[in-house]
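The data below hold one chain only, encoded as structure tokens and taken in the form predicted on its own.
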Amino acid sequence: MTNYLFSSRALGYLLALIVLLLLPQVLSPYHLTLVETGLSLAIMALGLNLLLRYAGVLSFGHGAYFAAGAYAVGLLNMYFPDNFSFELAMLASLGVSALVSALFGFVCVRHTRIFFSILTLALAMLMFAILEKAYHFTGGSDGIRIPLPTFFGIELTGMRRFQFLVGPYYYIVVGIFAAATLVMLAVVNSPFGKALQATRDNEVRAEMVGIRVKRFRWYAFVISGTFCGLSGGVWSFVNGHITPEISGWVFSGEIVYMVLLGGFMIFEGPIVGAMLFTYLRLYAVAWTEYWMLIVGGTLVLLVLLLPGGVTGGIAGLAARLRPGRGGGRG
């Protein structure tokens, strides 16, 4: 049964993976940097799913993470103009929002529920402070903008924004949310997975067996927060400027509901969850001024309706409608 599932898991990504590189040939430009903005805020929500789901605790701060990510990049395109490569700046993504989640999530795994909820909220908009009143530093809330990069040495000169975007950069997205979800794959069905899920279901139980609890945690706070910048990074070239608002409390609110919207107990809601959120927010804002009613408004409905999310949804409904199932209780 495992390996059934197994390849069946692993064909659907076949397949999943065929269609985004397929989509340029049937998607207009616009559409396509809309699925790039998914993709790229997808990353993020595996890794904030990898606290929820796995380690059993919720952050309503991982903006600041994916603001560090983000950061990187302008940063390093201001003070380092001539090392402005998208490799380099791939690495710096990684390298700050891994030392800053570093930094907080030792602060905040020593505490559980709704104290580490809030700690994680406090860091996060402290972090919007420091990008905010650190005008001369960061822009302030003027942001950076972000030019394009050059790629192993080759520079784009003479390319459009957009060309680039639905061009090139298309496909790096692509192959960057493809390596993200096999490596977030690969760490919660690896012991370190299971060991985090032990952690999640029992504290005591598992500290009884040798599993050191606050440090797993920390451990998983440091991915999460990590796959977070990488997702700043690859946001940060598609959106093309960058302000403090990424890291406050709204941008951290929308993250939860991506994951909730696409159901946390199914490793590929989040996805699901962020490409919907993407095109629900467009069309409210397009519909609206008042578009964070709606969202506000579907969310409730989403918790009254669809507790496990769209994929849970699905799931539940695939279950009952399998041939055979319950045959045998009349």
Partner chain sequence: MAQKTNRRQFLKMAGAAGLGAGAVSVMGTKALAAKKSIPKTPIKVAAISFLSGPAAGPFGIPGDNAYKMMADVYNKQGGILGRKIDLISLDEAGGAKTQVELARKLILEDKVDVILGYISSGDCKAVLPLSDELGGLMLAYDCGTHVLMEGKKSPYKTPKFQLGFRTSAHLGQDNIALALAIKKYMPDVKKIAGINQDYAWGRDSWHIFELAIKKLLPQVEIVKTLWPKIFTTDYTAHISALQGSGAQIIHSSLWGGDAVTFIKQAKAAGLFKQAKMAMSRGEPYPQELGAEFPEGQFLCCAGAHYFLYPAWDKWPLNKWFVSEFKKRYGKYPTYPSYHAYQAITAYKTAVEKASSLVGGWPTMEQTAKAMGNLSFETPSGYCVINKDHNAREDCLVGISKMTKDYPFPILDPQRLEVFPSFQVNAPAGLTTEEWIAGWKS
Given for the second form:
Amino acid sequence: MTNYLFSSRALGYLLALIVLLLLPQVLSPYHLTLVETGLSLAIMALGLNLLLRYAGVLSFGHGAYFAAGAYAVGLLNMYFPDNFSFELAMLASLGVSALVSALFGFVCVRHTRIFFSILTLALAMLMFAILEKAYHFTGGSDGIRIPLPTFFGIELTGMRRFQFLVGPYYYIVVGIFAAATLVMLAVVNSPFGKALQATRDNEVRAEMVGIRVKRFRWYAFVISGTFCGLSGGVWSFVNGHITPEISGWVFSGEIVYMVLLGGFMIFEGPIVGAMLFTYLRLYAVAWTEYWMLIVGGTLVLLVLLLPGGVTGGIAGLAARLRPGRGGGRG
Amino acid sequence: MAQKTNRRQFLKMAGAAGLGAGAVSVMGTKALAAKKSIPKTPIKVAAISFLSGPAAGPFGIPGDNAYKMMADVYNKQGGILGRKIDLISLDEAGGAKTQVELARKLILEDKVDVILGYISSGDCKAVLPLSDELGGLMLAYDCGTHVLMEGKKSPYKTPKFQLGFRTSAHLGQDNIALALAIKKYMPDVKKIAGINQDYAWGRDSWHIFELAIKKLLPQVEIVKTLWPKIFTTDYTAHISALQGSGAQIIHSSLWGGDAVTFIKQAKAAGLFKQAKMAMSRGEPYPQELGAEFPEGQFLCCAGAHYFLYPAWDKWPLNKWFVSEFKKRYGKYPTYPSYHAYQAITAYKTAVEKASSLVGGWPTMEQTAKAMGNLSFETPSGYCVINKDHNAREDCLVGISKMTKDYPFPILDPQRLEVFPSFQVNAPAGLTTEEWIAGWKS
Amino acid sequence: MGLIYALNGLYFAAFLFLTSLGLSIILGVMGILNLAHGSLYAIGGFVAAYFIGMMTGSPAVLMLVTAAAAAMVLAGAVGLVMETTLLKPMYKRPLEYQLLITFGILMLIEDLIKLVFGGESRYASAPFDAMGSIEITGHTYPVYFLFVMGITALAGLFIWWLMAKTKLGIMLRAIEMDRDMAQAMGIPMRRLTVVAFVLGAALAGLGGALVVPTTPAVLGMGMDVLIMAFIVVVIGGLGSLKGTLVGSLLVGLTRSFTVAFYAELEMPLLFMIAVLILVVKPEGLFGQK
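Please supply the coordinates for the form predicted in complex with its partner chain, as a counterpart to the form predicted on its own shown previously.
Once more the chain from above appears, this time first in line as the rest of the complex follows.
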């Protein structure tokens, strides 16, 4: 059964990858930049879901680690403009976000439920306040521009960002996204992932069978935060400009929104959610001044009517159409 | 892409023909103009201002109203080269991240002909680089930060953006003009403090003012600098801190609801008994606050934009603009309205100029080329867009005074100080900081 | 000057108290962090500004009383609708749904305010101007600020009386301490929850009504307040009246003195205090876990 499931998933992934790689042939450049945004945010949504789905704690401050990754790139460019290469930028965003999430996570994992959420929220706001107030080091609320980097020694001078975004960078984003998805899949299916779920289901019992609950939750926190950091790093080049608002609670809330929109009970749900959210928000903003009515109204309806998110809804529908067979969950 | 190159080559050829043929070229251009047709479709113009939130009332809406009025007026005159202006008003609210995403959509998907926009300096810094990166013509109309067009080192690269412009002068002129006015009216001032918002606009405004005032009045001591967050609602703590500092002049670039709130709370706390404000963009607030606005404050007009200046008998365009605006919207235009006039008129003038050179409807690059060195009449006098793609204007500083003619204080007609643009704007290629450093006080 | 700094701090604390108390009650009694709480405050602000604008020329106190009453009624009504339709089905749902639905409500209310009142700021400073200023130890001080402190003190006393001396209050505290036990004892949970929520909403509305004479009602005004109230609740403790009072005072005074002496630290310092308390005592200074 597992084997069958695994192979069907592998097939699905392969198909999805082929579709993604073929998109530049059919989509307009503008939509490619949106897909890029969606894919880079999807990495973060996967990261958040590791905590939400598998560790059973809700972070309402994951913007902080996204910001850590993005600002690692920004500050690298600000202070070492001569060494601004893509590979170094990625390493910096991974390293800095891992460090920050290890530090913040260390204090957060000692709590669960609403206290965990409140603490993560407060830490994100602390990060926000520092990024905004340290004007001379971080550019304050103006943020930092992210120019085009060199790429393994290749200079991209003369190339418009636009050409870069719809050209080589698209494939880079797809590659990083695919790698991140596979890593996360491996994590949740590893013994560590199983143990993590045990801590979620029953903390005391997990402790009894020898799982060091807080330690495990902390590891999960760091992995999750690092995914966010990577996401922030990748996204920063797409957007070209970063501001402290990505560390604010509103953005952190939007991350949770993405995950729930896609459906957090299914591994791929957050990816779908990040993609849908990117489109929903942008088209709402461009379409009407009252975009918050649309984005907020969608959220309220989602929570009330479709708690399993889009993928959950589809899976439920599929299960209903084929009575007697369970959906491929996990 | 291929088409673009063709056009460029074509332009080169046209230019060479024009140069070579000399006088004969007059006929040549005409022939070209006839050959190149102008599309009949409307011009898509995106106008982006704050339509909601704290900056909407005092800036976004007066700016957007002026866009609507001018689009209407120009359309009645036949549009631009016969093409109607299709104005799309969009909201600047939502922060720099949202604005970057929106501009990307406008340029890449909606393919607007030009974006006229942005009030916040933070938004300008984030969005204007997109002009070159994505290939879209962008005219920043109101934001003030001087570093937008200036480089870090002198001489800086001009223009910084090929397709990005600012059609009003930057904050350098406001703050230098304020310093010059203070030198004239309060040459013995000892203690100065500053309260400015904690982002590019506030930080840069204070930075330039501090440089200029220290150069002009070396005896001045800076006793306090405060950086409230933008959209602060309670300034009591800041006001007390200013009172405690003993400042005689308080420099401020606060704007919108922040300026209104601060002045109200400061007045009730008695701040104006001991100190005068020097507001780098204070022109709209007497109208906003009415008779509550204290007298005797230094107010700069972000250029020479004032509904009573230039005098109506000397400069009929101002009279027309003010009367038309008042007729439509029931209020006198404030400087954002004048800035909006400048942006849409700069675009119109540049397109017409480019077309007269190359014939037909000019490409974005040709329009940009024409705009890089452009001068045109505005209700406030002349606006010159320099080769650094930044406009230069004269700058007006006045002192608030209650008269019997208006229900709010106006700028005292006896003490209007107009500084010519060369006195308050650094020349292209030189940063404002270096320019001030070079003054012989 | 020190006295004036302290007064400013107290004034700011008064606002925080009004706006945080509702957040704290809702968090304590229902266990929901209501992100839309700031929007109730904004409703109060816009409604009050509307009424003050309508009553130009009336005596200041009359204007204020009418505006405050209208603001409390409307904010309370919106709270009632919100609780009974959208939040009620959430109590049994996991945390992420509870948080997200209030996030969605926040966006809805923000835009509904824009639909009803328009995007422009609303000025309503007549009562503030009418009350003028007095001299305190040689410094001018606006009377209105003292007025706000007085109103807040009254509201605080009323809530204290409600919680400590009435049956309603005792039952509410019982729910806070142990939900299951309270239910087992036959306390009418449903009705009490509604009462607590509406009370919190009305207080936020009052906070909004009292702020508009000093600063225009603007879109997004609820966002900053939510964050400040959040800090207060985190410091003081969930659902604790005493905690909210102490938290407000601590935040108000810290802000006033940091601005006077080292303005750069204002926000980071407040968050630092909040995080420190969360780490050491996550239930807050006076809260029960």
